[in-house]
Each structure stands twice: as structure tokens, then as C-alpha cells.
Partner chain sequence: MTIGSAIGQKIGAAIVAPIGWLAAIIDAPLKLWQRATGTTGMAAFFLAPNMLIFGVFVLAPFVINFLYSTTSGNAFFLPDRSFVGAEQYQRLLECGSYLDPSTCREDLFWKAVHNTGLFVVLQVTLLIVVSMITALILNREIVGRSFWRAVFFFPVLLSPVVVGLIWRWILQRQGLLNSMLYQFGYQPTEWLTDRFWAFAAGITVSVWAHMGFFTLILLAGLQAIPRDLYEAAEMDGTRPGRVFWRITLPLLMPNLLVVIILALIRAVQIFDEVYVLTGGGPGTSTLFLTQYIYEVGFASLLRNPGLAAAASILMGAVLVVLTLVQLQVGRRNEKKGARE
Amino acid sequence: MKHKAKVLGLLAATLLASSAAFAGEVRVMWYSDGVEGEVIKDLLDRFQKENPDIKITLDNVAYKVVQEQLPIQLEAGQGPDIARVTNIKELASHWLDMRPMLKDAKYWDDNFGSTLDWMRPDGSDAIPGFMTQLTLTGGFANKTLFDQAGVAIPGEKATWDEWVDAAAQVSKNQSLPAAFAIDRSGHRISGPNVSYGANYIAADGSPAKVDDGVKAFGSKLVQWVADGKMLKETWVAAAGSTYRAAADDFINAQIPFYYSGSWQVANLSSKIGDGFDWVATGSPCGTAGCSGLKGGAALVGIKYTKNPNDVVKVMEYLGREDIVKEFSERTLFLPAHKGVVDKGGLKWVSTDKNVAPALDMFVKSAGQTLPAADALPSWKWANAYYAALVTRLSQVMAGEMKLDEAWAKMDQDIADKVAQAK
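Can I get the structure for only this chain, the form predicted on its own?
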């Protein structure tokens, strides 16, 4: 039965992501953090009415499918025609270079140029797609819980220790399971690592060994779990480098402080409603700064498509300034389009009083990121580093190994990834 289920699962994945077989067909693989799946469907429906000769199939899939199944399909020379991805740099060799087919490549260079290196092979001038949004890691506090506990929300330059201690006071007062949670993600803890002085990149561009900055914050995470301050289940209820968000725990008012990122704003707004008041906090400070980590999701063409010209037509439509502006306003995402940003005047589509201040806080925090964090989105070994961090720290939290052993395992995991790639 297990063998049969595995075969059926692989078959389903292959059918889902197979390249368009006929001219005029474009298959889009899409995942959502919030309401963006509804918005992209509306935009693509409008495109199809204007372009009836192109049939678009929108496959809304779980983020896990994009992270774990898509890379396997791409290695086999298969996949959708367009995909929304976050594993951008590492898979850059699979993206379609649209530059020769674009009507106005300069428009793309001018408006998306600052992030194109995030999604193309080193040294290339390819235009594979565009960032559907910029993201920034940062925290959220349940203001209602803080108020009920009579605990002041920490100030702008508060440290990680101060935030955790304050949240622990709230948790104790309100009889909550834990003080806070961080998504089970090596990406999510990298801004904090950098805030304690971490640098992942060696002088030659190769991965550096885990340093004192990584060890400083990693040790804190392990201790906070041991003390019952950090929600243990978020990290130990999954294996390997599997991603696990703690958004539902925050939404259900089980933790007063949650560290995730700007992409959660729409999700929190839609699910919390008027249940409680919440605020974005920026990133707590370490010894080197108060850095989050920039990033985002990219919409890219897949080079194995049988219909590259149709793919480019769809991408040109979605990359238009007016469409990017509308998408950003409706999804509550920070735009990655220079023209939209420079002109300003974004009208966030939300009646939630918590939304605009939260987005404004993320915009402000974007100016506080440190150089070691800003270098990571375009670094090809970033995901190898993230995977090693989350895998080994989780094992320490679960009692499967000691911290000293974990640091050495991380270095070996990363070295193995580099060796496999070569």
C-alpha cells in the first residue's frame, strides 16, 4: 500500500507540474501566505479576457510543494510554465531568461533591477521574472494581552532578552503556553543571528563556518525552549529542515510575541479580525544591531516551458506598474517595483486599523538591516546554511544532541551541500 501511495503521489505531482503541452497554454504554480491567491486569480482572469488565445491554469499549492517537490521536477527538466518561489538563487539555472523576448527590457532593468541578482546565476544579466513583493522579517505583539497583563510593550531599541522577558511576564500573567515563537526556519533566525554579529559568507564567497554570532543567538533559542519561554512544538514537531510557521498560535492568542515577517500582515488581519489588537514591532536588537532579513517571493518563468512567448506575455502583464500597484494594495505586500515605490500613494485595501501602522513599521525597519543580512538574498549558498541551522538546532531542542556537536554538524551539512553541488 505504501508503494502504491508513493507512486500515485509522484504521478499526481508530475501531472500537476507538467509543462504546458499545447500552444497557448500557460500553467502557473502558486502558493499563498494570505489573500494573494484570490488576487492573482482575479488578475489572471482579466488577462485571459483580453487574451483569449492564451489559456491559463492556476495551480494553488501548499508552500511545501514549492519547496520540496518543485526542485525535483525542475531537475528532471519538468515543471510548470511559471512559478512563485522563494528558493530563488539556488534554482536560478532553471529559470527562463525573458530578456530577448521582452518588448521593453529597459523597463524591467529600471524597475526590478535591484533584485534581479537575487534570481539569476552569478554574472548573468538574465531577466527571469520579478519579485511579487519584498518581505522583511520582524515581530508582532498581541497588544491586548500585554495591556491585560499590565506589561509595557518594549521600546524601539529593546533587545531580544528584553522582549522575551516581557513576553514571559505576559505569558505567566495570562496563563499561556509560552512567551513567544519563531517560525521553524533557518531564514527566520538569520536576521537575529546577524544582529549578534554573525556572517555566513567567507571572503571568497563560500560558506563561512558558524561563528560566535550564530552561536550566541542559537544558544539563546535553545535556552528559551529549555526554560519554557519559546514554544517548543514549533521546532521539534517537524523533522529535517521542514518549514513550520507559528502564525496560528499567535492568531489564537496562545503567545503574546511572534517573530515572522511582513508577509503575515494580511494573514493576521484576515484571521484575527477584531479578536484583539496587534502591532508590528520591528526586529529586537542584538549586540551588533537590530536587523531583520529582506527577501520575498519571485514569480519566474521556467525554461522548460514549451510556450516561452506566451509566458512572457503573461509576465509582462503582471509586471506592469499599474498591476503591481494593485496587487500590492490588495495583498498588503510591500512592492518591489521602483516606479511604484518612488511614486508612493499606495492605498492599502483594508479596514483593519492594525494594518497600516504594521506596514509602516516594516517600511521603517527595512532601513535598519545590516550588510551581512542584505548580502544573503543573492548568495547561492543561503538555503544550505538555513537548512543546517534549523535541522541541527531542532535536534538540540529535542534533546538529540548537544550544542557543541550541533555547531560541527552544521559546518559539515553545509560543506556536504557545496560538495554535492560541485
Contents of the next structure:
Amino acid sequence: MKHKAKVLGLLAATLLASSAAFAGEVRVMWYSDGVEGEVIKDLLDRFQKENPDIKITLDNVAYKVVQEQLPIQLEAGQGPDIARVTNIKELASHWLDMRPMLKDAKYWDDNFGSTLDWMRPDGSDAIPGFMTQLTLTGGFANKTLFDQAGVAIPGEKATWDEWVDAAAQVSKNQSLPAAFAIDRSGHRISGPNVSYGANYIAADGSPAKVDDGVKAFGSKLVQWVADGKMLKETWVAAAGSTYRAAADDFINAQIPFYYSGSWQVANLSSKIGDGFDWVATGSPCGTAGCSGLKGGAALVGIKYTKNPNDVVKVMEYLGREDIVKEFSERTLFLPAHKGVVDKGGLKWVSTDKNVAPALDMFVKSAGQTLPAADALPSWKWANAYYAALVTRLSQVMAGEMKLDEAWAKMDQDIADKVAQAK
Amino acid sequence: MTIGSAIGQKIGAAIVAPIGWLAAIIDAPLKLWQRATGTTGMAAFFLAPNMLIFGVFVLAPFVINFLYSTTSGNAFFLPDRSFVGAEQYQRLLECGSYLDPSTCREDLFWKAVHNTGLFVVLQVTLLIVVSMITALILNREIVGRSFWRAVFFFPVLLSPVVVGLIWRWILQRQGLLNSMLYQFGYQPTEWLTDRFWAFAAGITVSVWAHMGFFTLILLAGLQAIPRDLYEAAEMDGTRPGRVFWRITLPLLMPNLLVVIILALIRAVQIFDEVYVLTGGGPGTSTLFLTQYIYEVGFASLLRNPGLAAAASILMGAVLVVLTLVQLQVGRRNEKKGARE
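How about the form predicted together with its partner chain, since we already have the form predicted on its own?
The next block holds the full complex; its first chain is the one shown before.
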């Protein structure tokens, strides 16, 4: 009897010990565009030292894992405790509402309030997390190539046509394969579409039919590919809505102008080094404005976590003003924290002379985005629109269909996605 | 008896002994089971593990997949999805003309069907011809025959992703091939951004990657043909072409049929190496059925598992037909072999 009690006691102690270890574990799923994986590891190590009762496991994964595998894990009611994601709005039902557990919810509303709608279901006041960075789409020019060709870099209010013409002159003079490239992504061309007057959102919040703004810029893109001005392979050499970046072509000085976004700054700086001088240009103008598109990656708690209080502790630490400031300075990401932005004085950690002016240009361009673009990050049908744009425009570029067919197919694709969701 | 054979016998006995003990242990319960259930029960008993694995990994996924194809919605799990009956199939099959994908509701599906059909015809034809020529050459007394056999078989050992990447580096705008062309004064060609060349590249790479396997099967068939038939033909002064058409090809036909059916099945399932090579582009020129299913079900910004499941069921039906043909051919060969 005594022996049995001892065995049971030992078993109970073992169970308690194991559950205690489990209770304090926080698993973070993280992807990196640049150096942010190393920075977050350093920050979390410091938190770990101050909070030895919470065991943090940082899973550095490929972006594709976050895009394709995380949604399936979430549907199964599983996944990490915290994740860094870009598909923020559509998966909003899986995020943890930290509001009841936060020590100071007002701090979060005050400092992250402008982007909270991007990551919570419509009409909710939940606080699921915060944006690790704000991004803005915009262009980059290879200043060295422009100088060598004797072509002046277009000014701030230059139109898309002026930019492409100038880049084409450089391309011709320097015998380059093309004048420019835009990442193969519906998100990337949406700022320019809006600059030509596009509005994706109908009055009732549902997707509007493809309008003249989309048609204006879409037609230009197709023509630029046909003329050999836009690098053909970025958009044409893939099917469906597959994402393709053209950063390597810019880094290898194959194109003098590249339209992507602020998250490329660290990547360009680390890979170009002193290979050539480059500048951020903001977004070229259309008939309605010179708009880029805001976006970014969010760090969110997952509602299926078994340790919500520990998750909140980690998030409160990472959302602290001094930590956000340090993270932004070291990763060269634009902060989404109002306090950090308002105080200014960010000391970008880079010896590259191109970096600070580039980031300043993106901060400046953030004030030029149009309302139709600002509405997209929190609009749940944005991805449906983006996917249709990319799929059909690349078919036109490849010579598979005419533009008129493409507009009709886009409307059909978007309508199908809406019907499917009902 | 040598020392070596004595050691061999002892090792053999050491291996056999435990098997004997195991047989003795299970003998009694098996006899009891047989007495209770008869010989049918014994068959079921021995088949059960295999059937269980088949049920869990083949039958159950098939049934679940079929159920998915009758549902709609964004939810991933079956109970959360709404039942729509044959709606997904209707959507896939709704067409003005099946010969013109642009008239179909799911034009990308039909584009993939057309591409896959054309790919199957061209790739399988080329694959068989190239494999046959290679097998005929490797069957001759050439210098370094074993080396050449290994060379032709090597691509089969490579991962399809590696195959796709290697050829992408060769064929891309600034790839190896264009650099070589440029060195010799030719203009670079858009191998992966021109619709014709990209499709041709897909076929070429796929043939390169798989021909080793089929060459091996044909080579085995060639080596099984009795030499005296060739010697008799040589003594009669028969021309080589006639020898091929009258002796080699007819006697190789059983192997050739197996090769054709296997090549057809593989070609219908084509995905990985071409996906890595072209991504399905330019436009949708190399978008094949498996990629369509993958994109719609998993990779798209807004997934549609129901539609992907319906497409995979339709593709599965084609593969079942091909498999039945293969089984039929195999049985006919067996019967023919038994008669001879």
C-alpha cells in the first residue's frame, strides 16, 4: 500500500512538473525578409533572461510556411502561440483578443489604434497584436546607372510615363534588358491603380467592378511589357497569383528602376553594399495622385494558445515603445507605433549612406497615399482583387487573351470568390 | 567442408532458429483461428494489415476528397463546409465549347486540361522514341557501356525540384545556354518567357528526367530477346531496319506497352519539375492539371478546397482508366507468356 502511494505520488509530481513546463511555453512563428530574425531573437533572449518562468521557442520559417501552412494549422485549432503574418484581415477570427488581459489597453489603443482594424473582424474592438512594421509601396532608382547614362532622375511629381521613359533611356544607353520591373503582385500594382483613379470598394463594401483606373494602369503595364520596357519574366514566367519579386534584377543592375516597397531597404542595402548608389523615389504619379499602398506584417497572438497570459506578457514586452524603437532602428523597418513616430529621431543602424534618405523618402511618401488605397489593408476582399489582377494581366502579357476579356474574367473571378465565401 | 562454409551454415542456423521459435509460438493460436473461421477467415486475417493500410491511406482519403468535392465555402474542415452537391463539378464542366477554354466558366481548368493533353501526347511520344534509341545503343557492345548506362539513369535519381532548378539556371534569360549562344554570336532566346519555347522546355526537361527509368525497362526487354534470332537474320543477310521492325519491335512489344502506359500515367501527373522550371507560365502555357489543383486548393490567396477536390476526382477518373488499361495489358501479356 505504502509502495503504491509512493508510485502514485511520484507520478503526480512528474505530471505537475511537465504541465508546469508546458504552461510557461510560448512558441513564436517568425519569417524574415531581412535581418529581423536575428533582431527578434536578441530581443526575446533578453525577455527570457528577465522572465525565466516563460520558455520562448522561436521558429524561424520560410514566408511560404506562414502563407500556406499556418492557415491550415489555424483551421485545425492549432498552431503557434504567436505568429508574424501578412494575411492579417482574412485570418482575423483566429487571433487572440488580448484586451481583457493587457495591463494597459489604452496604451495599445493610443499607439497602435490606427492599424488595429487591419487585424480584427469588422466591427470588433479586439486587440490581437501590433504591426511589426508599416510598409509602403514605392520605387527605387539605380542612381549610378542614371548618372552614367546622363539621364536626370525624374522629380517628385513625375508621372509613371515619365519614369518609364527616363528608365528606358537609361536602359538603352547602358544596354540593359529592360527599363523597369514591378513585383508580380496585385498588392504592388494597386497603389498605381489608385493613382489612376481606381476604387476597388463599392458603396456597400463589396468588390466593385473593375473600373477605368484599373484599366488605365493595367493597359499601360501590358503595353510596357509588349514594348520590352518592363522586364517580361517577372510577370509572364508564372501562372496564377504566384508572387515573384524583381529585387534580384535591380540588385544585379539589370534594371534602372524597380517598384516594390519599403521592406526592400534592408535587403538592397545588404546585397548592393557599395556596388552602386540607389535612391528611393516614392510612387510615380497618375491622373489622380501619387499613391503607394500601405501594408505590413503583424505580430499576433493565436487564440488557441494554452498560455494566453504568457502570450500577453511577451506581446506587452515586444510592444513597448523602447523595444519597438530598437526593433525599427535595427531592422530598418518603418514603425507602426504612434509614440515612436511622433517623437521621431530614429537612429537607423546602418553605415550605408543610401539607407537613411530612402527611409525618409518612404516616411514622406506615406502622407501622399489616397483614401482609396488607405482603405485596402482592412478590406476583406483585397486578396480576391489582387489575385484576379495578377492572374489575368499576366495572361494578357503572355498573349493568351485580350484586355477586354481580361477585365470580364477579373470581375468573374472576384464574384466567384465572394460567392464561395457565402 | 571448408571453414567458410561451416561458418556460413552456423550463421544461417542462427538466423533461422528464431524464425522457427516464432512459428512454433504462433502455430497454436493460428490453428485455433483457422478451426473457428475456416480458410476464408485465415485469408482475411492475413489480408487485414494490408487492407487496413489501404483503407487508411488510400480509401479514406479518396472518400474524404469526394465529400470535399460536394461542398463549398472557405472553411477547411468538412463539418464546417456547406453541402452543394454536384455544383463544383457543374462549374468545372460548364463550357461553351470544350475545345476553347476561354468559353468555359473555369477557363484555367480547361486550359490545364488542354495543356496536359498536348503534353501527354508530345512528351510520351518523344520519351518512348528517345528511350528506345538509347536502349538500342546501350544494348550494343560499345566502349564504356556500364558508364553510359549509369549516365543515362542518373537524372532518375535526382529530386524533381533539383531537376527544375538545374534547367532553370540553364534556360533563364542570363542562363548558361543563352551565355553560350551569345559567345558564338547568336542572339539570346526567351526560353522560359515565350509560350512555344517554355512548353518545349517543359517536355525536354521531363524527358531528360524520366528517360533513364524507361530505358532500363526497354533494355531489360532487349536483353531477353534470344540472340539466335539475330544470328539467323544476319546469316540470311537481312537489313538492320528490317531486323528492327520484324524481330526487335514485335518481341519488345510487351515491355513497350508497359512503358507506354506508365509514361502516360506519369505524364498526366506532371507537376514538380515543370512547376519549378516555369511556374506554369508564360501566362498559363505550362499550367498542368496537378498544378491547377495545387494552386486552387492550397497556394492561391483565397483557397477553394471544394473545387480543387472536384478537379482531382476528374483527374483521378482519367488515371483509373489508364491504370485499367495497364492491368489489362499486363494480364494479356501474362496469358500470352503462359501459352508460349
